[in-house]
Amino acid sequence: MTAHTSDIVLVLAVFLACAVEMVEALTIVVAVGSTRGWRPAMQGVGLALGALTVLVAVFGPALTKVPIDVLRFVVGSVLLIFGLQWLRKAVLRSSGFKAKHDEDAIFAETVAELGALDRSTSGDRQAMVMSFKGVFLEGLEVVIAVLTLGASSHRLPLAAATAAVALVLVAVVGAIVARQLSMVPENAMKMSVGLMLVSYGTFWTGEGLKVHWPGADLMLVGLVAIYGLGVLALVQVLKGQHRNLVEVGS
């Protein structure tokens, strides 16, 4: 039971961290794609998926050897401080005080980009490069995130396969909605990676440290609640300061 648990919350959390990479990815590719062509895209997406490829390879199986005490702390202190920039730039966002992520600002503004390169040879390599390194940076979070909750819980294959998922999912629905990728709630699904993730790290973190947690595996449900009530009435709280702050300015 509590290993099922463990699995559904490590299922969540891969997915939905490999998808918000994947949609912000997947913004950078349409765009050159739309604007340059589709080849220097593709070409960019290729090597970006090789490199990350080779990655996954060469520090997958080293993970395996690393103590098991060891990985989890270590691990647990890495998505403590994923979850934890994840969790701020949300609270921020849902609070008011920084700007939503707007996927379509982002595509206008690599489009723009994109129209001021010559139409040369020279052009669509650099576009190329520009979807290499959408897909590389997004990719390389997700490679992190597939690494570390795999690794440390003993089910890389189960999260490797949940990001193979998520990409086939966020590729399809790209396909078919290409320019109407404002409309993902990408901050609600930040916020549900950032508490995940804090939950997890702190979980591996304990463990780690040899902590006996009550309930074993079900304490990480226990976490992400007691996380989420906690960041719901932190956004409850800025909100307020926001609307004071806005009513003074004005």
Second form
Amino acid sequence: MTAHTSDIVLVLAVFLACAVEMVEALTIVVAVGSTRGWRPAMQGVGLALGALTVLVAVFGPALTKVPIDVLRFVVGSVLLIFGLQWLRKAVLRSSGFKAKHDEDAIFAETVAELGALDRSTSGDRQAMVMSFKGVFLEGLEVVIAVLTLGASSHRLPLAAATAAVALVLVAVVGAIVARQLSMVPENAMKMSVGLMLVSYGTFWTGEGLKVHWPGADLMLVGLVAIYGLGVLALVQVLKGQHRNLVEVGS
Amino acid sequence: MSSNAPAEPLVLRWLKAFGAFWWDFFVGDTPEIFLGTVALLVVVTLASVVGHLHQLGAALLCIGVLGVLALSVAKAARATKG
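Can I have the other form now, the form predicted together with its partner chain, not the form predicted on its own?
Let us now look at the entire complex, which starts with that chain.
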């Protein structure tokens, strides 16, 4: 596989992972901003971005010092577990066994929580903490994706730049559409990211364990296709089971 | 529990919270994914690194990943039905 193809897969995976997590974080920030004012909301965002930047600055260079086979095995294992969790949720949502991620519901829930806070300085502090937690926890998943994917493919600057572009883009789009975040096809995006994380995870773990991939690096694209077909089959089987369940229940 | 029991040292509380965070991140409510992946990696290591069956290792890895995913979604679907 040419460097271009692997770069495209890397950019796609990081961009989608970053965008989908930032949509979730933005929902909370917009809820805090529109309910308690933008000052505590932006203070929380600033603190969270600062903390995430420190994590990247500390762990990014450290990861490049680890021997490549060890790094690929460890990173691959992390990506496999992480990606399988994403894929599981996306499959269950697509088949009806789990409710779709509802940004409107999260927005309403956050607004209700904020409404219960008093109108004092401590209330503002709690609003800031809510904004911080939303951005930090969602951002942490992005940091893990950027560091693991970027470091193991020796493309950390490209991965970080892609994440930064996605962050800015989501922030700009979010500022324009504000309350229409629920229109983002989040489940489809999560499914794509899960597929790419699991494919990268399989590939790097295999490299770390010295397996022979047919077609060498090109197998990464093959893995996306194999897992894509597997996931489609799983969704179809589960959809049938869910339909039967609904019919029996009604 | 007595209310005047000595409080845990800050470092211990921080370590517990740190451990709980990563436990939740990797294991959480899907222990079958964590355990299934670990078991799969042990099998692939035995095949590829110990047994030098490198192509079998590749096939086992792909099939095993799909198997772990199928197992986990089947478990969740069963729990919903129950």
